[in-house]
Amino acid sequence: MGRRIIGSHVLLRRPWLLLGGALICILVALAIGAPMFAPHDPLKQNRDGLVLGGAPAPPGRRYVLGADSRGRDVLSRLLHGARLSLAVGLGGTAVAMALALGVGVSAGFFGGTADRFLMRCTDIVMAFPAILLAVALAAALPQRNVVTLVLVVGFLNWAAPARVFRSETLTLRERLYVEAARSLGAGEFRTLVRHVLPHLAPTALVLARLATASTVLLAAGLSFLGVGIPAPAPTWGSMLHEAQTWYSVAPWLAFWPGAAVVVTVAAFNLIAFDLSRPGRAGEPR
């Protein structure tokens, strides 16, 4: 009972963490339950979704958030788009963090030639504009689906976290407890796994939150440019792309997917902001 009260007290003192966590929970719940919550088939073109002149139907009783230029329900496409957008964002973050940990920790812990080679590779990746390289990679792929988009997005987001992990590892490997482990006969691999990697967890947690916001934005940007998941699969970026023609007649087509991207990115950034504040890592959760 005491631990529950302490945990609640700490959470109430961290409104940004509460707000960001609540938003993410709502988004995940809506994405998982999209087939149940969506009032219409997101791919079905409805005749009553268009008004006179072929313009999209405005928000109303049948189409709560309106219909798009093909008569498809915007709310249904928005919910199903959350599944793809979050899947690419979270999957891309997992790939990026795995690459960043492998490269950054290896460079910082072993040093020497490995450090110089890995950091030059990191510099090369960081030298290219992310969106241009993403477009080139996505366009070169013979087939674009969730898996390939996750790999592309993850590959483009590992470089910056890798440099942070390298810097942290350089500091950790000089700590007294690491030197003590070595003097007691612990091998390099055991020292790395038991005494270095666990201390990178708080940094990895913050970077993962920030990376997720970046991957969601990048995935939406690729879909907006037409090199994301092919149509007619609903994604927030493709919905924004289709809304360009009708922005003056049907502004809701751009507002709702744009708001979804903004809310998702803000939610992950709020959590990262709270976790990165001084003294937060040591507080009980």
Second form
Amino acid sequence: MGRRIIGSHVLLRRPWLLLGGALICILVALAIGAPMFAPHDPLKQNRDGLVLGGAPAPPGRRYVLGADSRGRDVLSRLLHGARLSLAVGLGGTAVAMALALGVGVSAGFFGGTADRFLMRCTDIVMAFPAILLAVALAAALPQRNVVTLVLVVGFLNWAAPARVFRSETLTLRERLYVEAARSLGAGEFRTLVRHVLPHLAPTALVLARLATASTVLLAAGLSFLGVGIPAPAPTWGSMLHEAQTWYSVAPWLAFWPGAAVVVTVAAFNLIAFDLSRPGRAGEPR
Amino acid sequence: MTSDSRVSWAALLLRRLGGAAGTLLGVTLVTFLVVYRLPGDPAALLAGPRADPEVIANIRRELKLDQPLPLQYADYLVRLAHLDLGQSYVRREPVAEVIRRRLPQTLQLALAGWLCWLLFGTALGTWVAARPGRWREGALLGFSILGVSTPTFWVGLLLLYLFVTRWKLLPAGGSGTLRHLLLPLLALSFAGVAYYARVAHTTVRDALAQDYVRTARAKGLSFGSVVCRHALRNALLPLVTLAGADLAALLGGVVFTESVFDWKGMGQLAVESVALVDLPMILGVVLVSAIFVVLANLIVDLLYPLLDPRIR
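Having seen the form predicted on its own, the form predicted together with its partner chain:
Then the entire complex follows, led off by the chain already shown.
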């Protein structure tokens, strides 16, 4: 019986994947189209965004989700924040996955001393509570911007996936077809690139989704603690940081950016969850 | 224990001790490099803005920053061995002293949160595993994904708004009484309970499918007693290992909760120190929490074969 991989009936039987995928598509569309969709300039401090007495204007006709303590439109900041969040999340994931693949595959494939050394390195990185080390690194860096944040967030998320890649490589290395390729005279490099790496793709897909969930959370957390991308850049984390002083008078400032983080992270987690269930993606059918 | 297994346990002990020592060495190397080698001159920072170049040079000599890197690192290690984490750039106090003052607060919060995770998470997961059903399992899955996707600080802010501003039931910050602990605990528990519930659900469900459970049922034991005495007991092992490592990680992980509720703990100390560019203080906190993690992992590794004789 022929199986269609991407058929509507298959997707409908996988509601979690469908939900996660749809959410991510919407988020990406909103992030790309942010300048078009945003009703106001996210950085502009509007006088009418503040009510008499200087408190932020509540949600209304002009500011749909309200304004913040400087009279900036919350909805516009949220939309532009989606760009930064996704950029940092995906960038951090790229860094983490590149490191994880490099370390994990070479440890598993070459074994011996290299393996012991590299695994010790993952032990060391994993001994640090991620958020604390991130705070320390962010504080120690001479300047903070999107690039440094991507590097910090990526650097803190490579160790766990590296371990998974290592153990996968260890089992792949012993497979018969790898043995066969070797005995046919394939060199180390060719065996690695042609016969081991392609089989890591399904695992990499799941791990990348999980990593994105954790990089987005970590980036938001760093901004919340005040060590993310500096103001006035509209990031969800820094919006929550500012909301700390205003939540009692202007709860909408705290609600929306947090909800945006939850939806984004949950979308990636949903996909990773669906793909990692036994018998789903990657299993030879 | 037979003498044979005692010997292999001793071998395991030695191997694990060696591994932990290696990891600790690496951890100190990382913290050393961040404090002393990243761009930004610690001597200039310590001297303060607009300091005399001569003063900076003096401080550099005092901190031995003018010596070769390996020597500096060796010096750093010797100081660490004397429990000297350096001098705060800002507070004019030894870092170790300040951390020692703040540690009990963090311990209290982390321990309470950890107990909540274990108790409520395991209870919830076991309940769903014992009474499976499409909706119950779907709800648990939804809750667990939502839980691990929700930032603790957001839960904290929402709780503050609801319980403090709207309903005026609880105090906003501070510590000391149970009433102060309640909100931070709720915020901290949300993600952890969701996570543990899912792990407990999976392990208990798998245990219930085992043959010994069917045997116990066939012998006439009640379902409740099978769940509690047979399935849960076997499912606890992976939970305990997970929990051991998590307790240590929590010491660093309660940063957000401390920050939202102005809980004067160790994590809050690190965050406060960021604005002051007080690197030794931040790295002191980082180092202390990393040491906890390494020690906890070591203990879990050593306990594991004692709890489960099949594993060596």
